[in-house]
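Only one chain is included here, represented as structure tokens and corresponding to the form predicted alone.
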Amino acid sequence: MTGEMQGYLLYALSLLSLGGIYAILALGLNLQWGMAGLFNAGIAGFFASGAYTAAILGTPPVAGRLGGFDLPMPVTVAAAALFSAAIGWAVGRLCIRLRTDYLAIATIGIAEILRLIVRNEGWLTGGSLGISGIVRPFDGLGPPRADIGYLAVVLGCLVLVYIFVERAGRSPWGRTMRAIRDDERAAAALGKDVDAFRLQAFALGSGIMGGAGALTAYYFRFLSPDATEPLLTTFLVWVMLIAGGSGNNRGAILGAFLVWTLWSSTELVTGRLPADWAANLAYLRVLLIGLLLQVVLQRFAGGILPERARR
């Protein structure tokens, strides 16, 4: 294989990487938004926590800075997983009451807080220097076989996401989310208890959101604050869950690949621009990702899956 053949196979497999990442993000986003309308603005704090617990436990001991236990992959995106659905429940246990709109602005506030605990609890996170050494599975084969058998990882981890929300929404809890989120007045008239579904759908939420950051702190093998910036782990999450189809399963993976396949497609053209025009038209990106949500949402209301009624 020529270099420039392997090179565009390094691209192919890093967009599909992402995306199974991102589209796991999705189903996180759309367990708590299309199956329970619980609006979730923080995404960015628990992928945060899920990333540092993974990155804290699966790397060897460093000076100055809590970790080295070295634990395998499994058990720390596990551990990720549990200890965000944990920070979840705690959140909910404030804010479950709140209105939409509170919600949303209580959440932007948690992940702030998160954030900030992130960038300058050194002892904890290494601070600005981030924490190094997270070893991939599959690293001592060398490109491009590490890759492709890492995207085997992160599919392997969307496809059981993906059964265990679609099994959750056909349940008799998934019938009863909806009834909530449709009208929680009838629901809580039937004998449900609305804050108790509404508490367990953001834990299981924040749960999935969790476990993509572990996933993502092993793609990179290293994390840093710039890793959890709200653009990327929380609006791109909404435009692609908005896009694909809010309330569908297989919408919030489609937006979830749609979307970051044209966000990286702009990083592209933008990088090979002159440094100047490349600093003021970085911009362009965000741009396009709104006009793409426009077009699609002016042509399909619900996204470009939507939720189907369900008898």
Partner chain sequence: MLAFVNFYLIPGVIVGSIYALGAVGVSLIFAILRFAHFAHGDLMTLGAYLALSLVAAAGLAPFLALPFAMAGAIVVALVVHRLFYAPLANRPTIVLLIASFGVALMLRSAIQLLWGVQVETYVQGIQRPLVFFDDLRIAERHIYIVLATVVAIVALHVFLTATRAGKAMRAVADQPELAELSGIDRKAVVRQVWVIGGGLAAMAGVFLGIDGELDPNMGWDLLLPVFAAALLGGIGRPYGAIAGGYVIGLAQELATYPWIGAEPLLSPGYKSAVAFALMVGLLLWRPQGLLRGREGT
Second form
Amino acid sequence: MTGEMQGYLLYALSLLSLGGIYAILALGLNLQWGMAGLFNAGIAGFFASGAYTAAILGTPPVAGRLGGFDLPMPVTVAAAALFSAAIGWAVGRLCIRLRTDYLAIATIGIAEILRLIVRNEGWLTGGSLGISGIVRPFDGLGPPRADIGYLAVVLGCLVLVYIFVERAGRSPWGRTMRAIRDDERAAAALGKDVDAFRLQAFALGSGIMGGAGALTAYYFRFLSPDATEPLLTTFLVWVMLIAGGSGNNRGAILGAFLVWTLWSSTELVTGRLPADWAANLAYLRVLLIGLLLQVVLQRFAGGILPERARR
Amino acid sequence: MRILEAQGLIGGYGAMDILKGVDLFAEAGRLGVVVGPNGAGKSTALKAVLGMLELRAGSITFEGESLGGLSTSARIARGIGAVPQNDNIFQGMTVLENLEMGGYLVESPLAPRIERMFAIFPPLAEKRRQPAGELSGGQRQMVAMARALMAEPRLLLLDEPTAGLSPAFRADIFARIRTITEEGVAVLMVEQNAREALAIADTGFVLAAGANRFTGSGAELVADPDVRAAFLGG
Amino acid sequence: MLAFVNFYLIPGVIVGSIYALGAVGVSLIFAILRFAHFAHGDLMTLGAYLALSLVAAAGLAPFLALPFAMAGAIVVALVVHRLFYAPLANRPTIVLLIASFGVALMLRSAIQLLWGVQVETYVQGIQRPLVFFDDLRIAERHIYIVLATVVAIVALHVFLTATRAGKAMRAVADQPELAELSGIDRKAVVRQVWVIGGGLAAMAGVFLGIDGELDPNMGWDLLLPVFAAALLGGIGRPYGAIAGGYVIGLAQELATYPWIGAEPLLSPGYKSAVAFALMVGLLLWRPQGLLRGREGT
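Would you mind generating the form predicted together with its partner chain now that we have the form predicted alone?
So here's everything in the complex, that chain up top.
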């Protein structure tokens, strides 16, 4: 294989791996927003808490920082999901009863707190140095086999999450959830504990986001406080879900891959430009993605794959 | 003189028709009362007159001109006042401010009109600086009517003005409504207390299942054995 | 004691003024349009950068550039409403929140495109504070910030309680349908809300720039304390939002004072967590206060 060919292959693998991780994030958000109508403006917080949990548990010991447990990936990913779900549960406990605007504000708050902790608590998170030395499974195979192996891991996780949320959606639990979203009072009148159902959906969605964070930490083999920045997680995932079709899991996955392809292929273009142009185009790209969101909201309210009417 | 003429109103919310052919009219200086069981479409008919409902068929003319296609605020500007059943006062605003909002479209000074309202509803005068949300039920209803009257509408629509009031207050509100008609205003009132309301009505409309069942003078309807049997509890 | 006043109390009042100005807009927008405006912080940033252009190009003092920055931010707020919020008027209000989330990013990236990402200041060099009573030091700019905030708040109060348009705004916030039945033009009220919200946001942004530095993330970083202030005051109640702004501003500065021993009570790195902590406290102890936030002013 020529060097150039291998470059394209690695690019495609990277696109698919990160696209798959975004698809998992979008499924998590779809569980919260699409099914339960709960607004989460702090995806970055749940994502980063998962990423750091996995990085701290999964790396060898380093002087001056907690960690060094060197646990295997399945354990760390599960722990990441559990930890983020616990945070989601705690936030939900506080404000799930209130109108969803308050939940939105509270989730911004939790994301901000986590950002501060990551930046300030070097003994825990490595501070601005971040955490390096995260080893992926299959890394011993060398590129591109290691990357193919990791893509398989990501896609495997995506399939598992998809099956889980689809089953949940079709179950009596999912039907109740949508009934609550569409008419809270009617559902309450039928004796459903509206708050409990919502809390479960919010915690589950947060847990899925935490798992996606863990996968990202392994993907980059390195984790820095940039993981807490809302642009690449909170904002992009919202655009993905709205564009793909909130309420529809396949729409969420499709939206994630489409928007991620759009987003990262513009990077190919900007990468070939002079540095100051490249920086400007990067901002223009954010502007255009923001505009895309507005167009979808106004013209294609249901997204590409709108929610199917179910009985 | 009939200043409002609504004929063959058909419409509702979404795909469901609540009105299935309703005729209403209102005359200057007269009180029209709309009665009927729950779900008959009484309040919905008033909303149709105000343009707050999509009509599939029917015509509404006010003072000889069609209201078709006009927004609610345009109908208000033409001289129609309305008091909804719920949320009919600005709770966080003082009585005085409520009246000022009622006269929002009035170009002349509001002070004489406000004094006139205090003359019609004396209990409000001393409460003028209190938030309307702190008043008693009967006084709130007075604020609600006074707000609507500030614009000096020629037609006043009242949706269950005595809901939740004790019989004593109910009689008091009815008496004040008669005062309003005596000044030449046409009043169209939806009322749950059918017998009492028809007793003071010039015209009564008995609606059931979205259509007119009986129309006549208040006295006729109260006396009609069919109306009594079906709608007035014998 | 003087160190306490100079380094904790005065900064708290300044930051509180900035939060209050932002929170009033958030609160009014919520009262009329019923959604949490996520682009409000970036509207502040925009105001700060508009003033920067005037300071740099025309050599104006930042306080003289303020009216122009406010006018510019108002125009942008009105255009954003027209293009991105008004078309969603008949949808659930949460859709407006999502749209404002997108607008926040669009505004920020537009600012990065137009002004770059490096940190800027209005005035180069060290600014000497005025000296009163030997040791009590108050910078001239801080006096102006507090005075201007008080003027803005008094003007807002007069508008809301003594003018026809201001009362109409309260009426729409109180009972939108009844306001329509009174002939109040909701669209005009909505425009006025953006004029007030946009203008005060620009004012907050310029003051933030005067007090420190400008960077494209300054407004987004302010969103949490500003929302927390609006919540603390009972969202939808502008006077509450002003009080909430000062409470949060003072609390976050005073929390870093060495109340016990020589160490700061709270590490300064966690200042912005104070807003969140207060909000959580409020949610725990007085959630009914939030639910009531729709009534009154």
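It should be emphasised that the depicted structure is a prediction, and the values quoted were computed from it without experimental measurement. Numbering follows the first chain given and starts at 1. In this text, rigid core is short for the largest set of C-alphas that superpose within 1.5 Å between two forms.
Trainee: So that I can tell if Y11 moves, could you say whether its C-alpha shifts by at least 2 Å between these two forms after the core superposition?
Mentor: Comparing the forms between these two forms, which are aligned on their rigid core, Y11 does not shift its C-alpha by 2 Å or more.
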